[in-house]
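Next up: just one chain, as structure tokens, the form predicted alone.
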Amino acid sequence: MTRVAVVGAGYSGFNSNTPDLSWKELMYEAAVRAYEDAGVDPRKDVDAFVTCAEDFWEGFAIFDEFVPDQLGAVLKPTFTVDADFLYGIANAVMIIKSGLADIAVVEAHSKASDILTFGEVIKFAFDPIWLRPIGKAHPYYFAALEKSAYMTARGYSDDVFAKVVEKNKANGRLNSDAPYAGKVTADDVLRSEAVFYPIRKLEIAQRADGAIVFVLAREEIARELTDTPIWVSGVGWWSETSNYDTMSFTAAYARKSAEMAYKMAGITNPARQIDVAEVDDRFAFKEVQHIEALKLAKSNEIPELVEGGYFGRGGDLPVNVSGGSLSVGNLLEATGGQKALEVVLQLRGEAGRRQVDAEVGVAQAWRYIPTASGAVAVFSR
């Protein structure tokens, strides 16, 4: 089977706000940085280009037509996949592999801070009729409610949740594109206010803007353009409902995805094989309902570990070393592109200072409210 690689890796942004640049412009700086990066020219090398997008997040439809200049892709295969990066990665890759091109880019983007309607524009994702109207409630009760949800189900208390944004905002300090990062402690988050019962503000991640660009190649071409190559070993995908008011409130879509992608790459123990993991935490209970799903511990054995530091930087199974969407914010579509991101970068030991020891490395990510939907993908050196 042919394997694909990642050769090239370019950001732009991770700020709360860029008044100075377009979401035109983060992604011109993220593709010049990541062609840069594999040694490519994307008129030349490149046979195709997947952008991931909302609509609604973009404020105009037919995304992809607004894609080719930036990206160097004029009259080049072109097309927008309607969810977070993670999918485009698995779409890239399933091109590579049915011989449709050897080259191929991804690239996701988020420029938030010119949402001003945030709540209202996700409840345009609502059922027209029964959920939409209800109130004038913003749609994070709706998470309020998953979360109570879930920790009836597990018997957890809020420490543990708390816990988790203390290490992930920790991370963050060491993470120079993380501008929600800060000396915040689990006592801290308990005491701050609880804005969508039983969710505390500090546990929600805020909005940011930044872009994404990935090369993918495949093996032979990969060899050719680095010594490091960075193999998408697995990926997955999956969606339980488009019904907010059906949804099981298990994260089924993390632990299906999961199972694709760890069967591709041949991961039958994800707790002993994953050396470092990047999952979704826009909530803070999304982090430990993700651990669970990813089959990176056992349910009734999280809060022992969080509280022990087994996912912390320094512990047998680093979780968000970047610091998470609680640091670095919510990137929308753009947010599997900061979890992929990272783990190539501690991959390639990149990192920085925050850089730990890690072979195989896996990302997740959520389609945000009111999805159940996901993708998970499995890097390795």
Second form
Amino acid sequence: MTRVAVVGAGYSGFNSNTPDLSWKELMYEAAVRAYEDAGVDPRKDVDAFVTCAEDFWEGFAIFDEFVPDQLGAVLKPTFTVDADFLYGIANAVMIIKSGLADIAVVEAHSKASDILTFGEVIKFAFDPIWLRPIGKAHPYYFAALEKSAYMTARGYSDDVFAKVVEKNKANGRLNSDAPYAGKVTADDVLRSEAVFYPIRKLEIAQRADGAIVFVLAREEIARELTDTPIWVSGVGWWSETSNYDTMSFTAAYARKSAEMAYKMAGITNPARQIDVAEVDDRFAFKEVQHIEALKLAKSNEIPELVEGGYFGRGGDLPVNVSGGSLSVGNLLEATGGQKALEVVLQLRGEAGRRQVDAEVGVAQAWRYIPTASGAVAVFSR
Amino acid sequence: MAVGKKDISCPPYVKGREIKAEDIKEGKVTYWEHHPDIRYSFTAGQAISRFLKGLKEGKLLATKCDHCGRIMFPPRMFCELCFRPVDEWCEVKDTGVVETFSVSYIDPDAKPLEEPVIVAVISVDGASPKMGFMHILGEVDPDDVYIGMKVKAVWKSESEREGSVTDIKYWKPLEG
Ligand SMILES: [Zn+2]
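Since we've got the form predicted alone here, give me the form predicted in complex with its partner chain too.
And the full complex, kicking off with our chain again.
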């Protein structure tokens, strides 16, 4: 079976609000840039389109119907997966490997600023009888429940999560598209309001708008189109359960999806073989949980490694060099897209001031509260 | 035995009977109601913002693609067929032709409407073929509506207009 490569990437955003563009215009902007980057004409060259969207985030039912115009996909094979961008990558890889398409496009976006009742929309993911009626608090407390169980099980103090925020907010300062970057110290984090104890305000990624489009191609075509194809060497996805009483609270979904992707990519020692990682950090503890689940370090060593800068931009295994979601913002189903984008830019050597040395990178996204689902993609030069 | 019709004997403890409307009212059938509060504020964006502003001024605005020559209504910032940015804005007429229509007697809650609503798809004059509006017809007897009928927009007064597709009250027959 053919290998599959990313031959083009484009994005629009990322901003805390986008009052000047509709979500369609946002998508169009990202798509134009991706096609320009790949040197393809979507009307002639692209065989299939995959978009990633969740109807409730959009405010549209049957979102698939609204997709083709702004991607150049009119009267072409198109479908929407109601999942993160990385699931879209997995679908495109399958479409290309199976021979259905030579070139496929993946898109995801967030127009989070259009949602007026964010907490209520999140609650839609809760079982209507079992979970929705419980209490009146904003559903961020679901993340706090998980953090509470996880940090207790691992014996971590809050310092490690505060350090993650400090690192990611600092990384974001080298990213011109990271609206929530800033000079924030671990002390600032620990002093910020414990809005959902034990989660503090600065540990939560704020919402952002943006769109990401990738063009993927089979090997032969990829080599014709670009000198720097970035191979999608592994994909994986996994779901635990929707029940909070039976969830692992240790991101088993990320561990299992990483195992799937690593197996496909032939990675046997991720801590050594992965050079750069972008993991879901929409709550600071999630980054730590995901570093462990992706086997980038042993759980008992993580606090020391975080403290010592091992996962910093200049460290041995940089994590969230882009600034992560804590700097870029919560992009909803486009979260994995921003992470994959950063990995691709790093592997191409196009990450500008935040460039690190990397041959192999991993991108991971979680399907957000209240889920225990997620996907992983491994990229290589 | 016919498909789907099986002779099943129930165990003695499942002595069933039909459900009556009263059973549901009296809570004998278990339902759980949820009335969500989900609200959005959709950014209209470049194209539709200007289009809505046009409606407030009593104008129908469209955009043009020089590549395929289409005049697109409602306007967009890019031609979806050529996949390139549009080239210019223009005004189209507030007259058009009925492409298809329906005389609807029932509301979304399945209750009878006092007056039927005539919903129609209208190709707008000045725009490329098959480009236009889905809107409603008025000042016309349902029996007199036909595909191909020429119609004209009936606008709200200037002070009532707010930049919405309902700034046009309805479309009425052009002739008489
Ligand atoms: Zn055109």
